[in-house]
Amino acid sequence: MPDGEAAPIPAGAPGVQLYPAPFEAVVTLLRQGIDALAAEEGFPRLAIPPVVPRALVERAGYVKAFPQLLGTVHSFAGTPAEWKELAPHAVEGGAWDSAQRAGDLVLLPAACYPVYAGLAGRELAQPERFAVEGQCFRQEATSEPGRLRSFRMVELVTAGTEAHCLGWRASWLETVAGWLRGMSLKVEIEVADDPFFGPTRRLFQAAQRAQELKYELKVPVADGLVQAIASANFHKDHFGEVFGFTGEGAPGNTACMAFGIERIVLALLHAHGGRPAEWPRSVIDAIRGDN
């Protein structure tokens, strides 16, 4: 464990920062433990690109759930003679923007989407499960610490039918909750009202909680600040809806398990001090998932 402080530093920008070693040493640990939580029941990995297509989170509903949320990816698609009169705009805080195009990727808002769109059309034969990890964007109204616009997230996700995915989500919520509490970090397991998608978001809200589609699990990150810093997730049918695929001749439900990567290192410095090298040995053993 490399020593010194593992404090992340600011980057200029809300909610986008820098990491020193101490900190991506504790990034490094809790990608172990995630595997050895997952290594009996064999997730196959995927990495997941930082842009997707615009098509995808559209058909998907995330535009119209979270169009606040969502980073678009703008790019100058005129002429060299037009630029020429931008150019002398490009200074900081210049207007040179200002014929920047929005084309045919965003930014990906989270890990998990791309996996239901390579499952299009698809007859699953018995449950499907991946491991991904992304670097996403979301357009955070706020920046409290936690609160990041760039931020890294480990999801283990499954596809099957109704049945097996609450299952699955059940079992993995205790699994998580008893992990993050064996790194003696104080959990709450509560209902979340955010809606995953949805054309009507307050009426979502209210039938999500309803349904008990979204488990978060919660932690002090700072003084008198709790986060959410994983959840447990059940998507119905939505998915196997938008994307065509089937389990056992009905639409596929989906469910997955996430992981806030940097808002797990920031209960963990909260709660045991900024120096991870001076943790006691049973955190680190915790957060490797040896116990």
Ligand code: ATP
Contents of the next structure:
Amino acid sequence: MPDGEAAPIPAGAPGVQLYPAPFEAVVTLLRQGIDALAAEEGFPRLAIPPVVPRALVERAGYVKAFPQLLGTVHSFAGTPAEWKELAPHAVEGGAWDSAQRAGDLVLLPAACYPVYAGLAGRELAQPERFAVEGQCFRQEATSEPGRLRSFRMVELVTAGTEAHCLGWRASWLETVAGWLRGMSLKVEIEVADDPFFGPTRRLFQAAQRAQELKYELKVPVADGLVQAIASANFHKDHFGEVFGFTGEGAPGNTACMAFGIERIVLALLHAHGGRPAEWPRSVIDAIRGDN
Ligand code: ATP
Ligand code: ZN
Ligand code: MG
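Switch from the form predicted on its own, shown above, to the form predicted together with the named molecule and output its structure.
Complete assembly follows, chain above in first position.
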């Protein structure tokens, strides 16, 4: 464990940070811990790039539900003559970006979306499982500690029948709560909702809560600031319907266990102090999952 302060360093824009070596050493321990929890069940790893096809988030319903959070990838597709008009602005500080156009990619908003799209057309006789990690982007309105625009999300994902996904989600919620409590974090499990945008917000949030589709594991990450450091989600057959895959003949159900990597590290720094090299051995062992 490298010596020194782990606190993230501001990168010059709200919600974007740089991470010193002691912070990253804790990230490495967390990945080991999650791997240890997941080892028995077995989750093939799938590497996820930080961009996804725009068509994917449109089909998944993300654009409709969370237009305020989505980051689109724009680029200049004009001619050299058109750029000649704009080029001076790039030097003098003007609207050099006035001809940028949205392309066929957007920034990854959550690590699990590409997994569901990848199941398109499949008939799942057995549940599928994947372990993923993504660099996610969300255009958050505020930038208190732990509310980043660029952050890492590790997810364990499954697809299959409704009964499988519900049982899987309940069991992972307990497993992860136990793991986090083993690190001496004060964990509250709460039914939660997502920040749907616009006039339908309350209706969608009430429906989501009534069906208990989302559980959050909430922990203090700074003085007076409690945040979800992980969430356990059940999507019913939403992704099976939109991407066209089935579990035992019916539209496929899905569930995911998501870990907010930076937030878990912040919670640990808040609980055990800013220098991980000075944390008790028992905390390190608990994170890594050797008990
Ligand atoms: P919140 O309610 O705090 O906005 P969320 O419901 O949007 O969180 P999810 O969509 O469930 O979060 O994302 C999975 C996990 O990713 C969260 O439990 C959290 O730990 C982490 N996460 C979500 N948004 C951010 C963010 N803006 N910065 C850092 N981590 C985040
Ligand atoms: Zn997910
Ligand atoms: Mg959010």
